[in-house]
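Just one chain is shown here, as structure tokens, and it is the form predicted on its own.
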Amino acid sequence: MIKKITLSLAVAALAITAKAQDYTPLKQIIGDDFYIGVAINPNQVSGNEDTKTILHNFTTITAENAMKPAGIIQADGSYNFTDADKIVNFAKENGLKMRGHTLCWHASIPRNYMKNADGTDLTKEELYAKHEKYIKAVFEHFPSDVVIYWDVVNEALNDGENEGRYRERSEWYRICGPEFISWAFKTARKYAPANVKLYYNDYNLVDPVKREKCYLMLKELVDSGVPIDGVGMQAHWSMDVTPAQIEESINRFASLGLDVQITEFDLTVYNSIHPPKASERQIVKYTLPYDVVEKAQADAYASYFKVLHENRDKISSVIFWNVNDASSWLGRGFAIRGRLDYPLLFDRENKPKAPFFSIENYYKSLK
């Protein structure tokens, strides 16, 4: 059962017939609250309908995959910036700022990157030296007047209450221990221009258990003088997430003097991104007409933006995780093959949906 979000914003009567650009841009609706961003891929900067939607609505962009280590580091150890440069050049040409994603992530490591030729692990010192070379190359390559934020470490924490704080099975942790996090920030700061801000980024930070794990880790980093500027709260949420949870997390992290960014924002129409049983991942299941949940999703988005607006002094950026339902990782059948999801503000034809207009109506109500 989809949880009903109660927010008195009328969206049922909205006629979702606007074509691309026949509506008030999202960036104009949001105004000066914070940067409003979107993750994109190189195919979306070629002048197609996705390109038009990006330029009409957003003030920042993030490379969805092209700036991850596995997207740049080649099998022979060389670096290929081609796809990343397409996106960075697009940003520069159109006056957009960028968020670099990401320098250290266990799920984006080229095959055998952390191993010797004989298959044994590199030592901690060898890995640090190797990846420092990479971090240096990244900051020397990308223009700091365009790429002004970087996710330095991504998803280093466990979720569950009965699990330890860190992902101990990750290769970063296994070789280096938890100190790799402070090492990564110190190394990034060594090479990043002064204007570039450095972030820790993770998902599920509205969950009280993981929130506290993240808070304690960040507090230790701040207290020990590690150069960290902020935290990215990935917003891969379901409608069970409450506005109160979001506000509590924002305030908890901001209390450390850290900037908060809402990253990877999308809102599944299902109770969970993942099916309840692993066996169900291969079953076409849970498909439903979008109009069944359209208003609930619209109300949820509006309630979340109410919290974000009211806490805009603590938030510098809100970033959606791709442009429309067709390009979304969720819309492409994540977890359950063939399952349709409708997580973003624009439909598969780049038309704004009820959630878009619910956000617009909320901002209109403030005037």
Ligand code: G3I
Second form
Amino acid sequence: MIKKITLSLAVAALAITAKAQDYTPLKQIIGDDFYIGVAINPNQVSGNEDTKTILHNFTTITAENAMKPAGIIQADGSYNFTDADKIVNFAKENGLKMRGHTLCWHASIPRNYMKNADGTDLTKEELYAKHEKYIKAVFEHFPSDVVIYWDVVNEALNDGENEGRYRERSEWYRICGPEFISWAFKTARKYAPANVKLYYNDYNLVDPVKREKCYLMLKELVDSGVPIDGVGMQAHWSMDVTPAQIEESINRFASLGLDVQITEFDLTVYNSIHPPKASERQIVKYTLPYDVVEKAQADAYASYFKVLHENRDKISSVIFWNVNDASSWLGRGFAIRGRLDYPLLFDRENKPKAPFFSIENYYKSLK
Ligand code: G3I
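Can you give me the structure for the form predicted in complex with the named molecule, which would complement the form predicted on its own we have just seen?
What follows is the entire complex, opening with the chain shown before.
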């Protein structure tokens, strides 16, 4: 018990005294396990404190929004790569690799993109032709020595046990049916340079019900020769997620011969951000002050990195969703309006938190 208290005091002291960048870079701690990355926006490449944190710690980046269809396709149908290019040029100048996110996602459809002028839906054939032009332009535009991975389809599955496998409400599904998924991978492969790897990306993939839906979908794609290289487990987790659950998902997907990536890692201090019922979204599970919750979060992060390290042969990238608690989509009050969260390794001043040092301690314990 005394040992435990001393340890947590030591962790707290480290967290308080460490200045921004005055600590071992995360990429050095992780070593060759996998690319270690972060999702960023164009304001974070200007040389500010966030830029310093990115360059100090990470080897790969994802554009949080700038490379989504809604970030590139304009209202008049033209393409604007300005924001995306800021991020890609930053990656190129600094020797970072990138994941492209994403080509087909129901939540990133430019206004009226799937409609005729009279408001009716495009036909499947018209939509395929329009989006093929887009996919071709994307692969011609971005340098394939920088953007080496792409999320081809994002979040096409339903969560619940009593729902069908696919998200029927999606515009993609409504117009094309489930075949849009294989269409997207085949079309991406047609234009993607050979070295670029193609992924299916989704959240909640540690949940046994959704894991199985995803496994069956991936198996069908692989068995029918659809060109897919891997699966992105988003990893917007809560502390209820167990290392065993994570390991089971990694093994299940890897058993199909697919690469696994942890693509959008963060750890809310509240209960799941994807609870079964919308009404449960407001439940605050961890009501203690954050400096107490931080210890539990630090332990959880260390236990997750243990499982990721032990399965590093199946995992090519682990990527945090946002740089610090201030820029986090959860910390900005996006998921629950007005509610702050503390889900990442760096605080609002870019100082490494207890979870950062618990990951460092785990890696030290291996030596
Ligand atoms: O850019 C405008 C800004 O001009 C305006 O003032 C502000 C007011 O609300 O909105 C800004 O755009 C928002 C943008 O985030 C930047 O903050 C959009 O409305 C908002 O829809 C957008 O949300 C993004 C969301 O995906 C939808 O695209 C989040 O930042 C982003 O973190 C989130 O990321 C997703 C992944 O792509 C897929 N997996 C889940 C993950 C979290 O939801």
